[in-house]
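Starting off, we have a lone chain in the form predicted on its own, written out as structure tokens.
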Amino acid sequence: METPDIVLEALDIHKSFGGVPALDGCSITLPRGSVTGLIGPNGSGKSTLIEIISGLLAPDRGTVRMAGTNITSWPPYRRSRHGLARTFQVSRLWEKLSVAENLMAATPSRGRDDLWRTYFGRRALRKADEADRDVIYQTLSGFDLWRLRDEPAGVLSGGQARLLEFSRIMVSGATVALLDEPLAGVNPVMADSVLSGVRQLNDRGITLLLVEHNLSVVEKLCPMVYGMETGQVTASGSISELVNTQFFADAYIGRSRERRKS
């Protein structure tokens, strides 16, 4: 059973491809309202745990549990509704649909999808809407997008296509987000932008799991990193105490070492 402070857990997670280990025994722990670093060379077994997470990815063997439930057998919808979000190292929008429509699709549907209510419930429904359309022009506002509103979401740069999802977790009711690399495709221009964004939704109590490249900016904004070789997690600390370990001597110095030489 989970513990109070603990809002979502990955045990003992193994996945293989083609009889080759992806992950092999990974686990971990995210506290409540706290940003979790995940880190790691390519080829760790990052991507694939975030994806067994949110329910992309089935496990060969292991549990993922969250909020004292096990969703292990979950779709992605289904965690979804249940408080879990996440984005992807590309962003994934609906590019048709303006800004603020982007927004009014993740908004919960407060009732709105019973045939019934579109009869006999029309005064809940038009205070439901009202109320989204604060929210989202709170959360536009806060994420400096509201003079976008309009603009079809396709024509957004990186930073600002990455502050309209990180704008959809908000209004969407998430309680935990896996953040899959949100500062690729950024300009360096909208990088401290979108560092704030996710400052703002830890902010407003979402739990984070932060997997990025950057270990400059995981430093800034995770107190505890996991650190991933192999398809297991083989450090954890603070990015202070990692650089002390075998696992940074041999995932980062020594890989850049070999990098040099060839």
Ligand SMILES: Nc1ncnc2c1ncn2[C@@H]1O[C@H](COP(=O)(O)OP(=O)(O)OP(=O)(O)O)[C@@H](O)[C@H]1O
Given for the second form:
Amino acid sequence: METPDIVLEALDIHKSFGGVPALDGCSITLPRGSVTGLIGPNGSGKSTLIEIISGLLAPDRGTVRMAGTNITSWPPYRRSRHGLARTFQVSRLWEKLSVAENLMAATPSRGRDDLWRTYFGRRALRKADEADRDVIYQTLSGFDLWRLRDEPAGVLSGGQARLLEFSRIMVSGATVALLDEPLAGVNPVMADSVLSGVRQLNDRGITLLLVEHNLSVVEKLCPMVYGMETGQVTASGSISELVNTQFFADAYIGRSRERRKS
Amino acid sequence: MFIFLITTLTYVGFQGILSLGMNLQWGYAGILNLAYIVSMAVGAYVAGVISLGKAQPPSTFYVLGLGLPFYLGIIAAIAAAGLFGAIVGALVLGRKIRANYFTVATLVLAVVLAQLISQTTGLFNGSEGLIAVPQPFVNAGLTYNGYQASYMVVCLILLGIVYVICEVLRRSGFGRTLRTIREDEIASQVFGHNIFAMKLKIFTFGSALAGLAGALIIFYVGAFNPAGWSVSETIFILTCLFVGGSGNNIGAVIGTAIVVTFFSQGTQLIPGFQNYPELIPVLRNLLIAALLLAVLRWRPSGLFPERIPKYDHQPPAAAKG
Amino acid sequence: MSGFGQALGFGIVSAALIALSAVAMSMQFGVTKHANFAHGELLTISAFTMVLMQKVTQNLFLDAAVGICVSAALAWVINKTILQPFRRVVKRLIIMLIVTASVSQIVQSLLAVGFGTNYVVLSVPSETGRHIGPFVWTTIDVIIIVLAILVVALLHILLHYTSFGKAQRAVADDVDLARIVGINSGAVISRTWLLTGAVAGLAGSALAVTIGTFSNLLGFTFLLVTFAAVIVGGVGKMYGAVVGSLIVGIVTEVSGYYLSSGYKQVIALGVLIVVLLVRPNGFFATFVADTKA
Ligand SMILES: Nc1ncnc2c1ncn2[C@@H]1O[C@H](COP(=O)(O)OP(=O)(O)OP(=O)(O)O)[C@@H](O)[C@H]1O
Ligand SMILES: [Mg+2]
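Now that the form predicted on its own has been shown, please provide the structure of the form predicted together with this ligand.
Everything in the complex follows now, all chains and molecules, and the chain you saw is the first one.
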């Protein structure tokens, strides 16, 4: 049997906060080039899983592998250099840096984080800057942010902020990106351009994990979806397959019934 | 008046270097280090004991006393202060210590080290401090005024060099990464920056600059003791930086010039009260702290706010259209 | 051995003093989320008020009561006139540290303008210690220990069984959530400062009575051991602060028995650094999450 090429997998992840489990043996795999959905009610542990995959939180138990390499104990910056990128549920831009600088700081360092070369290898660093110019220009104009290049990132609207986050991922040279509710904080008018941004990322060959509450969005973008409940993956498959499962009954229908009661 | 001007400008020289060093830590990387002045003290003491002759018990007690020329003292001061910064940084910058705790730890460190140095007589002569540190070229045949003026020129030239060094850093990719750490260090990590290493480097760098200033101060004054590096001196430097505009090097220098001239040197022109000589320095501290609060409240980005660099790329399409 | 017992006895008294200061700071730090570098000045102002009040009455309890009121008032006023307006405009919490550091300098300088930078004297009836078990304590020592225990017990009741306590914990957990459920967080924070000032004032009076002569730097110096205790215990946890105070108080006094007493502060720093390295969020950090869930 031929197994699909796995870019990222998280296996049997456990994490508890002060004795209360947030993740309880959770596993997901992302096949190369896919857009995989991750759905589940509030507090089911989706964001926690992303924190652990990106290395901002250490799991109590479990393994994270990227293209076969065990990266569980790697610090976040090392994972990033290995091709992992992410966005946050609430956008995290460098607000007092300009839009263009936000991209320059997200490109691979190529010696720019080296104090010695800052003074004694300036020509090489200037070349590195030159080399990034084209991709920065193309990315910014692709997301209609070029005209805002000299504005501080703090002035962007919610939707523009998301697009800038996507731009950072594009120029970072990532192969996998974890998107935590990219539509959160976005004005509905901008929702379509944010979604097309998600598609653009995928068209560039970036494998995506997409956390999203809106099921019709997930259905459109993700052929394969994981359903999470209380720290565990309890269902997987396409949305149309998930609709008939117990997961759906528990997580969505059950909850809405409860809500109606209260 | 001539001497007042010379003295003021000399102080602008030292303090300007101190402000630029703190700007590296606070203005670029957002690290609030209340032990900053200790790095200056390390530089001053090390420069002192390197250039002083052997200690003469029972009147003075200190280590080394090598009697070496002043330039070796300056180099040793920079190295020692840098090393001090690296050790402090390695201890408390990493881990997951929150910014709050980090700053608390540096404050505790500053106060405790001052007590330790005061009480350990054998190290740097305790609370008496180092005295009679030989001034470089003092016997070269210059008049008093001529010597003071030359010292001022040297300090200002060094300030200029440090300014250029800091400005190159600010415009570089390194400086940009530091600013991402200041703005959001989580995002910075997620985009491949080793923030601990970056912070440690800039912490060491800033600390070494403070060491240089310390050496210049001890060679100018000829003496140095624990009263010269209390926490209020760090507040003074912060005030200079905030008045000028943190993150902006030219702002740091101009802010220093303003605060030193009007609030520090200026208060010395006020005639002292005979029965209460400490009143002036006390009022100075009061004024400085009040000024800092006022600036933070009404003009937090200072007289010269940090500028966002323009992106100087003309795309082919824009050139055509 | 009896020397050690004595040192341990001093350690307990010093722990009681630190605890008074530390529970106040820990509560405030937990609610406002930023350290207060002017905390020491709350202690100092109470001690100086006692010195002034001695011109009116020799009754130390009355003097202390006035000192406590002044300190509480100062904390409240600082919050109302400086901290609250800043909190509205400041985005980065770390700026609040600079603000409180400036406030600390201002109060210190004002005291120096009023009283000079030399030592002032609070006259306390001299008294020789009595043996109580292995310890040698004066009446004042015993009163301070009892007061510390009482204050901790009262704060426990206040924070766990009153509506103010519940509101305060809600604000400490999550200001926005507290606001959504209709808690007036401004008022809660204001009252927290009042309470912090009062307890810190009590610590200041107790400290003044214990040492008798002090300068305008009294509280600033004491700030260090307070920080050490609060961080060792983990911010926002009253019992953590108490345990932290016991550790810091006893370790510094007992080590002072072996080393020159001038190095006490250095030992406190040592404890703090070790804790920051081993448990960056204090030894009792996990307890929060437990109680939260
Ligand atoms: N740092 C933390 N400390 C304590 N508990 C936490 C922490 N982070 C998350 N939790 C808890 O872990 C559980 C999972 O939270 P998580 O944010 O991962 O959920 P989520 O699926 O992303 O929810 P949402 O859809 O609301 O974003 C929640 O009960 C949350 O309270
Ligand atoms: Mg989430």
